[in-house]
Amino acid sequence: MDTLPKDVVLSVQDISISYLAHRGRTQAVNRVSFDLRKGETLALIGESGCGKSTLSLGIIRLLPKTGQIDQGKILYASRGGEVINLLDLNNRQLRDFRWAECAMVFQAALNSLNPVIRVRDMVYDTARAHGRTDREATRKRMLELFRRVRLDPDRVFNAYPHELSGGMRQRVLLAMGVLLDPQVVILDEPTTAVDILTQRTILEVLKELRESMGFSIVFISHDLSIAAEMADTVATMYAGEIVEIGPVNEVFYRARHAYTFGLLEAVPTLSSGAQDLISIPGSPPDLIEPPTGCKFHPRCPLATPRCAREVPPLVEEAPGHKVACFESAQVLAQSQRLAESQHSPAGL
C-alpha cells in the first residue's frame, strides 16, 4: 500500500509521458518527480515545449489520445487519508477527482469556456456532475466566489463569455476552479494575454484564495518574476525532464544548473538600464532523437566531453535543493554574481 508524508498532497514519482508521432514516439516528459505540500504554490518554469503543459494534464489524465503514461505514479492523499494512485482510477472515478479534488485553469479562458450558454449554466453544470443539485446554493456560492475574485457578480452569473473581457474570463475560470473546493488547483499560464495591470489583479485574487482557502497550485509559467512572486518552490524543466528543483530563493539567487542561469539572464530587469539581454543560443532538443549526455549540452557554455557522455543526476545539493548539472559549482558562482548586481527576478 503506498503511502505519503502527512504533509504532501500530490506526489508524482518517476512519470514518463510520451505521443505518438509519424517519426516515432516523443518522450515529453521523461521520469519526472516531485512533492506537492499542502498549501504550497509549486511552480514549472522553462520554454515552450519543455513538457509544463504535457506534465500537468498528465496528472489530471487529460492527455489526448496520442498521448500516454508510459510508467511511474501519482499518489493523491484524499481528504478521509487514503493515497490514491490516480494511474488506477476508472473514468467514472476520474470524473469525480477532477475538479473536486483537482482543478485546472486553462491557458485559453475563452476556449475553456462554451461561447453559447451563459456562465450561470457551466456552474450549475460542473455542480450536478458532482451530485450538488441545490441551485439555490450553487449560486450563492458561486457569486461569493465571484466577488471574491473581484467581479460584479450577477452581472458575470448572467453573462455569455463573449461579453466579458480576458481579465474577467480568467477570473471566472479561477472563481469556477475552486466552487467545489478542490485540495489542489492547477494553473496553465494563467496571467498570459492579459495587461499588466488585470496580471497584478489576477496574482493577488490568486494569494487571497490560497491563504483563506488552503489549496495546493500547481503553476505553469514562462514569466520568472510571476514564478518569483507566486511560488514556495520552484521546480525548471528542459526536455521534458525536471533538471533543477528547489525553495524559490535558492533557484533564483543560487541557481545551479546552466539552464536556469539562462533563463535568469535573459530575463529584463528594472536595474538592467540599456545593457543587452542575454538569451540562451541555439533551439531545445529533438525529443524524438535527443543528444547523448546531458540534453542541454549542445547549448551549454560550460558544456565538458563529460557532459555529451554522462546522463547527470538530480542530486540534493543544498537543503530541499536538488540539481542535475555537473558543472553546478561554476553556474553557482555565476548565479551570485547575477545576484548581486540586481538582476535577478526574484528582487523584482
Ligand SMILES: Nc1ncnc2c1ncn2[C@@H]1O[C@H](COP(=O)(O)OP(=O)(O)O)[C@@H](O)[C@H]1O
The other form holds:
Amino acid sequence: MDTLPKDVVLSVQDISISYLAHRGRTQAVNRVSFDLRKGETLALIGESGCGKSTLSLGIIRLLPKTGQIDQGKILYASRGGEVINLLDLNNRQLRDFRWAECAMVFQAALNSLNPVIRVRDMVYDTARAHGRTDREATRKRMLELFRRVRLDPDRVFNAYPHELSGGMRQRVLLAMGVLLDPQVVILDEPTTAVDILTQRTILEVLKELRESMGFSIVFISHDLSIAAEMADTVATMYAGEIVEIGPVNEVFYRARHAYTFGLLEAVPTLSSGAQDLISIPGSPPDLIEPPTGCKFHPRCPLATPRCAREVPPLVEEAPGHKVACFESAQVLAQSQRLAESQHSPAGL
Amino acid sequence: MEARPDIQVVDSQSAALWKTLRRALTGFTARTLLQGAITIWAVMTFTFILIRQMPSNPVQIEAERIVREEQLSYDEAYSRAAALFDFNPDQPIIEQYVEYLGRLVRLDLGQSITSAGTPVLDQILQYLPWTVFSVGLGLLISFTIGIFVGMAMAYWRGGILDNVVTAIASILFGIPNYIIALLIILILGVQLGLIDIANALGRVDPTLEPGFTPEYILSILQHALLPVFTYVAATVGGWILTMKSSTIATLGEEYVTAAHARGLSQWRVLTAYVGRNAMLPLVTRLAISIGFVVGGSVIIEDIYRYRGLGKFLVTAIVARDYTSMQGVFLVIAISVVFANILADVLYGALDPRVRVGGKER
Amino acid sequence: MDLQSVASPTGFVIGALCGLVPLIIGIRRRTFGPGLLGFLACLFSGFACNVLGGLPMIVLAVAVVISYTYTDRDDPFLSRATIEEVDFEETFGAMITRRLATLGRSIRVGLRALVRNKAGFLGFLGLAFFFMLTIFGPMVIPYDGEPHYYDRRQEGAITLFQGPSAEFPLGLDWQGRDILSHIVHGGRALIVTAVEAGVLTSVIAVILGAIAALVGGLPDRLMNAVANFILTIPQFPLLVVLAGLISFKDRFFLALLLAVLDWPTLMRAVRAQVLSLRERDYVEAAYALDLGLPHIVLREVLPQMISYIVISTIFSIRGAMYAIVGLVFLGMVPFTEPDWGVMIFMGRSQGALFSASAASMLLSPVLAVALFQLSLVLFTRSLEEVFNPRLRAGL
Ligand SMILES: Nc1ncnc2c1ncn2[C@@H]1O[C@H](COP(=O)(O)OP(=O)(O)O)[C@@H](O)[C@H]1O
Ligand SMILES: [Mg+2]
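Having seen the form predicted on its own, could you now give me the structure of the form predicted together with the named molecule?
Everything in the complex follows now, all chains and molecules, and the chain you saw is the first one.
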C-alpha cells in the first residue's frame, strides 16, 4: 500500500500524459511530480500550450478520449487518512471522488455552465450525484456560499447562466466548487477572461474561502503577479515538464531556471515600465517532436552545447527548491540582480 | 420566509414554472397571430388566382369525359356538364374571389365542384386523418430513432456502430422517398415475395365494416405499414446524421466536461447536458416538418394507393376542382403557419437564451 | 449553351489541340508527368464537351503544371532574393503566372482532399460514372426506339416486356424497345435540367441574399416576406399546379421554376453571413470605398461561403431531380423520350410494378435515379473536406 507524509493530500508522481493526433503522439505532460500539502496553494505557471490544463485534467481523470496517462501515480490522502491511487479507481469511485474530494474550475469558465438549465438545477444535480438528497440543506448551503463570494444569493440561485455576467459566472463556479467541501480545488486560469476589478474580487473571495475552509489549491496561471500573490509554492512548467519548483519567494527572488527568469523579465512592473520588457524569443516547442536535451535550449540565451545534448535532471539546489537547469548558477546571479533592481518580485 | 422553507420551495417552483410558461408564450403574441393570418391570406389569394389560371376548367374537363364516353357532341356534353355542377366558369374571377372570401369568414369552405353537394370541409375531414396518421407516425418514429441513434453514434464515434449506421443513413438520406417505395414493392414484394403487396395497398381492407373493432384497427395498421416504413426510411437518415453532428459539437462543450468533473452520473450528463443542448437545432426542424405533415406525400400516397390528403389534392388538381384544391391549400398553409409558431414556442421553452424579448443571448 | 452536346470526333481533335498547351509547358518546365496528365485531361474533356470542355481545362491543366515548378520570388519564406532585388512592379505575365500557380496549388490540394474521404470519393466515382455514361455512352450504344421481337410476342400478350438477355442486357420495355439504350440516353436531359435548376437556385439566392443584407430597408423586408411566403406553400403540390399552368416543353423553364421555388433557404443563409461579414472591417472598408455590390459579393462574400454554397447547390440539384422525376411520375409534365422518369411512369402504368418478368423496365431507371442521387449526397462529404481548411489539415 502506498503511503504519504502526514500533511500531504495530493501527490503527483512521475506522471506522463500524451494525446494521439493524426500527426502523431503529443507528449503534453512528461514525468511530472509534485506534492500538495494540506492548505497549501501551488501555482503552476508557464506559457499556454505547456501542458498545465492537461495536467489538471489528468489529476481528476477527465482527459478527452484521445488523451491518456502513460505512466506514474496520483496519490490522494482522504480525510480518513487512507491513501488511494487515483489511477486505480473505477468509474463509480471516480465519480464519487470528483468534486467531493477534488473540485475544478475550468479555464473556459464562462462556458462551463449548461446554458439551458438554471444554476440551482446544476447545484441540485451535483449534490444528488454525491448522495445529498436533502434539497433544502443544499439550497441553504449554496445560498450561504453565494453570499460569501459576494453574489446576490437568491437571484443567482434561480438564474440561467446567460443572465449572469462573466465575473458572476466565475464566482458561481468558485462557490459551486466548494459546495461539497473538497480537500483540493484546481483553478485553471480563473482570472484570464475577466476584467481587472472582477479579477481582484475573485482573488479576494478565493482567499477568504481558503482561509475559512482550509482546502488546498492548484492555481494555474500565466500571470506571475497573481501567482505571487496567491501561492505558497510555485512550479514552472515548460513543454510538459516541471522545470523549477520551490517556495514562492525562492522562485521569484532567486529563480534558477532560465525559463522562469525569462518569464519574470517579461512581467511589467511599476518601476521598470513597459519599454524595458524583455520577452522570450520564439514560441513553445512542438510537443510531437520536442527538441533534444533541455527542451528550452533553442530559446535560451544561456544555452551551451551540453544543453542540447543532455537532459538536465531536476535537483534540489536549495531547501525545497528544485530546478532542472545546467546553468542555474548563472541564472541565479542574474535573477538576484533583477530582484534588487525591482525591490519586489513580480512587481508587488 | 425562513420559517417555512419547504412551502416556500414548492411555491417558488410552481411560480417559476408559470413564469417559464408565460415567457415561452411571449413569442405567441397578437402580433405573431396577425402575421400568421396575413401569411395564410396571402397564400390563399395566391393559390386562388393561380389555380384558376390553369388551362381548362371543371366543366370542360367533365364535358371532355362525356364526349369520350358517350359519343355526344361537345356542345351538348358541355351544357350537360355545366348543368351537373354548381359552378359558372364565366363568372369574373374577382366576383368568385369576393364570394369565396365572404364564405370563408363564416368558416365555410364551400362545396366541392365535381362532387356536387359535398362540402369541401367534409372531404378534407375524410382524408386528413389518414395522412396525419401515416405521415405523422412516420415523422415521430424517424425523429425518435434519429435522436437516439444519432446520439449513440456520436458517443461511440469511430466505432463499428458509427461506421455501419453512417453508411446506412447516408444511403437512406440519398435516395428519394418514392424510389424507396418503388424498391420496396419491386424487391421485397415482387422479386422476393416477402410482402403481399396486393393486400398491403390502400388505407384499409374495404370488405371490413368500419368501427372500433380489433380487425378494423389491425387492418388500418397493416395498411399503414408500408407508407409509414417508407416515410421513416426516407427521413431517418437525415435525422440521424444531423443529431450525430449536433451531439458531437455538444460533447466538445466545456459544460459537458464540467458536469463530469462534478461527478454527475453518465445518464444525467447524457440527458440534461448533452441531449437537451444537442436537440435544440433539431426541434425547430421537427416543428417545421410537422407543418408539412398535413400536405402528406403526394407521390407516396399515389404509389401505395393510400387515399390521403395528398392523393386527394392531385385528384382535385386533375379534375380542376377549384374549391377542393383551394381548401386543401388553405389547410396546409394554416398548419405550416401554426407549425412555425410552434417552432418558436418550443425553442423558447427549451432554450432560455431566446426567451428574453425574442433576442439572442 | 450547348450542354446537350455529346462526345464527338471533332471534340477529340479539339481536346488533343488543347492538350498540347499544358504538354508543351510541361516539357519546357521539365515536369513531364504533370504535362502528360494535363494533355490527357484536356483530351478527355475536349472529347466530352468540345470547346466548352477543352478551353477551361487548358487553364486548369496549365495551372497545375506551373504550380509544380513555380517559386514566388516575392514570397518572404521561399525566395532567396534580397529586398532590393525584388521588383514589386510585377509585369502582367508574372502576375498571371503567379495567379495560375496559386490556382494550381489549390487544385492539387483539393484533389488530394477529394480522394481522402472514402464515402466522398465513392460519390465522386458515381458521378463520374454517370457523366461518362451520358456523354460517352451514346457513342457506343446508339438510341434504339424500335420494337424488337414484335412478331414473336406471345399470343394475347399486350406488352412486349422481356427480362435481361445476352442481346439486351437490361431487357426490353413494354414496347419491346432496348432498355439499356434508354438508360444511356435517358439521363442527360434530366441531369442537365436538375443541374441548371441547382445552379440557378444558388445564383438567385446569393444575389438576393447579398442585396437584402447590403441594401437593407424595404428590399430586405420585401425579400424576407417573399421567402417566408414561398416557404409556407408546400412545394410539390404547388409544382403540380404550376405544371398544369406552364408548358414544360422547354425544360429550362422547369429549371427556372424549380429555382424560383427553392432559393429562400440559401438566401437566408447568405443574408445572415453577409450581415455578419459586414461587421468586419475589410468589408466595411470595401463598402466605404464604394467598390460596388458585385465586387463585395464576388470578392468578399463568396470566398467565405463557397463551401456552404456549393454544398447547397448540390442539394438543390438533388431536390430538383426529385421534383422533376416526381412530376413525370405523376404524369404532370409532357413526356420527351428517352427519359428515366418517363421509363418509371410507363413501367408503372404498364404494370411492370407487379410483374417479376418486367421488373427490369422499372428497376433500371429507379436504380439509376437512386444511385445518381446517392452519389450527389456522398460527394458533398468530399466537398466539405476540399473546402474546409480545418478538415483539410487532417485535424
Ligand atoms: N484534446 C487534445 N488533443 C490533442 N492535443 C491536445 C489536446 N489538448 C491539448 N493538446 C496539446 O497538449 C499541449 C498542452 O496543452 P494544454 O494542456 O492545454 O496547455 P496549457 O493549459 O498550458 O495552455 C498543447 O501542445 C496542445 O496542443
Ligand atoms: Mg490551458
